[in-house]
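One chain is shown next in C-alpha cells, namely the form predicted on its own.
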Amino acid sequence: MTASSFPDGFRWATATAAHQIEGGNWNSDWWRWEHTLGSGVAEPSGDACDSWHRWEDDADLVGEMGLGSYRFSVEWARIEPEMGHFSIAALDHYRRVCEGLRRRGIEPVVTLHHFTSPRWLADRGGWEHPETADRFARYAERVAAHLGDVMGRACTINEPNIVASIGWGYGAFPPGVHDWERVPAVQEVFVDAHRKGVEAIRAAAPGVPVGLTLSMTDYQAVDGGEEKMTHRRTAMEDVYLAATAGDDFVGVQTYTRERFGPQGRLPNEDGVTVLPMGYELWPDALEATVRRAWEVTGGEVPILVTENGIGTDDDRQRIEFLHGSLAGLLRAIDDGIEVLGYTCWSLLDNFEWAYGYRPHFGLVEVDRTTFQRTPKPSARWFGEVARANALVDIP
C-alpha cells in the first residue's frame, strides 16, 4: 500500500433502494403515507426512476464505473402481498438482477428491508408487534432460499434507528407517530428481527455474509454538552451496535454531524457549510462514526461502508465532500481498523423519502421524464478511484 492506496481486496460500491428508484410501489406503507393528507411527503414516488423494467440500464452504470459491488433493496411488498403469500415472479426479478450484476463482473449486496413494508404488515402493528420479527425472519428465509447462490452479501435491516425515530418520535415516517416513550418498543422488534434474520439468511444461504447497516452520525458534546450527546447516541447507535456481535460485518452509513450543548442540541456552526437538507457538510464524518463502530463493537465485527453521500446541486462539491470522507478513511485503515469497503450513496438522483425529488445524491442525473440517465462528472471521478484502489487527486 502506498499513503493514498486501500487494502487489497477492498469492495467499491454504489447503492440504492427499491422504493427510491423502482417506481409503482403502491402496495407499501410508504406510498400510502406519500397519498395521506398532512403527511409532509413534498411529491409521491410515482415511477421514480422506473428501475424496475430498466434495471439492466443501472448495472451498466454500475459496471462503467468500475465497480465491485452494487447495493440495491429487494420490495418486501411485491414479494410477500398479503401475509405468507409469496409472488415466484417478484422473487424470479430480483434473480435477474443478482444474476445480471454477476455476468458484468459485479457482487449483489441485497437489503431485505429499506424503510418500507408491506400494508398489510403495517395494519398488523408494523414494527411495534413482536409478531414482526418472526414475520421478518419468514420473509427473509425465502429471499435468502430463492437468491442465496446469486448474491453475494445480505443486509438485514436498513436504518432501523431511522425508521424508529422518525416514524415513532417525530412522526415524518410511517406510521406518523410523536411519541418517544413508544420509540424504544419498536427498537426491541428491530434487534430482534434483525437477530432472527440473520439466523435465517444463514440457514437459507449458508456462506453469505450477513449483517445489519446503521445510520451513524459524528456526535459531538460542546461546553458541557456529553450528558445530552451520551444519551442521543446510546439510544440511537449503541442498542443497535450491541446486536451485531457474531455478524459478518456492520454498515456504518454516515452523511454529518450533530453537536450537544448543556440544553440538548445545538444549531448548526456558523461559518460551516449547510447542505439543501439543512444540515453540515461535514465530511470527517465518516472517520469519526467508523471509529466509534469499530471501538464499541471492540473490534470483533468488520466495518463495511454501505452509504455515505452528498444532497447537493454542485457536482464539484460532491467530489470534494468524498475525497475528504474517502481521506479520513485512509487514516482509520491506517490505524489497524478492519475497513472491507466503501459505499457511495447513491447510484442515481431519486426519491428523497419526505423531500421528494429535489435532493441529488446521485452520481448519475435521471430526467424525471423520459428516464435518461446521465453520469456525472462524479462519477467519472469515482470511478478512477475504484480502478486505481487508491484515492486520487481532484481534478
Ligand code: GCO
Contents of the next structure:
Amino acid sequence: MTASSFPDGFRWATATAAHQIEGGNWNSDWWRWEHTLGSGVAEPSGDACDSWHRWEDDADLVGEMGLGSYRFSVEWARIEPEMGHFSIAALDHYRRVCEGLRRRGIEPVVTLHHFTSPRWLADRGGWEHPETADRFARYAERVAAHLGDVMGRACTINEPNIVASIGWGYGAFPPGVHDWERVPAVQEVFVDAHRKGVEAIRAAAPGVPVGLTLSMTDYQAVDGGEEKMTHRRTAMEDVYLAATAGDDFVGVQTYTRERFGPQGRLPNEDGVTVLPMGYELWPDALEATVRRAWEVTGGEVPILVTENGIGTDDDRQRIEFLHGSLAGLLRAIDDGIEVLGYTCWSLLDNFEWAYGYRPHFGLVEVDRTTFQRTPKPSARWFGEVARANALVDIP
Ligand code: GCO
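Show the other one: the form predicted in complex with D-gluconic acid (GCO), since we just had the form predicted on its own.
After this comes the whole thing, all chains and molecules, with the earlier chain placed first.
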C-alpha cells in the first residue's frame, strides 16, 4: 500500500520565469522574435504580469500557500545588457527578490537561463556558437557571486532540449531555424555551457545545490514503434541526462506522453482528453519520467520535480491532474527513488511563449489590465497538500 505522505523535508514549490511574468523584457531575443513578422507567436509578451514591479505580491502568494520554495528565473538580458557590461542594479533587484522570499520563509530556487537570451548573444550565433558556453559561465559566475549567500538552489539552464529542438528544428522559437541537422551542434553548446555553469556556480557560491532542468516526456512505443521512440527519446533526453553526472540534482519537467508507431509519432489516442495546447491529459507521465531519469542516471543524481502542471480553464481538471501526478510520484518514491521535491508550474497565468496568454497554467489568475492576482481553488488545494506534506483528497 503506497503511503500518502511524502518524505520529511520534501520541498513544495511553484514556479515562474522572468520573460513570462516580469514584463518589458525588450532587450531579449524573445521580445524581438515576438515582433518579427511570420514568427507565429500569438501575441507579444508586453507587460506580462508586471512582476518586475509586483514581485512582492507574488512572494506573498507563495507564502500564503504555505510553500517552502519558489522557483523563478533571473534575466540575462537585464543582468548583462551588452556583452561584458553587467548591471549591478539588475543583480541587486534579484537579490532583493531572494531576500524577500527568505523573509517569508521561502527558499529561492534561481534559474539562470529560461529560454531567453540577450540580443547581443543571439546576434553572435547564440546557442549554436561554441563561445556561448564560456559567455554563459561568465554570466553564471557574476550571478552566483551576487546571489550566492541568498539563493537556495541554482538551475543552470531550463529545458535546453526544448530550445534546441524548437529553435533550430521546428523553427517556432528564436532563431526560427528549420534544420534538424544543426540541432546536435546546439546540444553540444548547451551541454558544455551547463558543465561550465556548474563549475562557475560552485566556485562562486560554494554549497548551493546546482543542477539542470530538463523537459521530459513519457515516450511510449506501440505496435513496433520502439526504434522511432528510442531515437526521439535519446536525442531529446539522454544527451542531457548524461551531462548531469556529479550534479546535486536533476530537474524533471513533465507535462504529457507521446506515443510512437513504426512510422513515427502517433496522433493523440481516441478517447483521451486533449488539452488546449493540443497534447493529452496524462497525469501518469510524471511517474514514468521520474523513473526514467533515475534509471538513466544510475540512481546517482537526486531528482527534483521542477515543473508539472496543465494549461486549462477548468481548475478542477487542474486539481485532478496534480492529484494524479502526485499519486504517481508517491509510487516512485515508494520504490526508493530519491525525489527532493515537487514544483507546480505555474504560480501565475502567464506568457506561454508562442501560444501567448491563452493557455492558463497558473494556480493564480492575473487580470491582464489591472494585474490583480486572484488565487484559484487549485491554489488552496495545493497549499493544503504542502502543509500536510501528503496527498490530500480532491474536494
Ligand atoms: C517549459 C517552460 C515553461 C512553460 C511550461 C508550460 O517547460 O516549456 O519551462 O516556460 O511555460 O512548460 O508549457
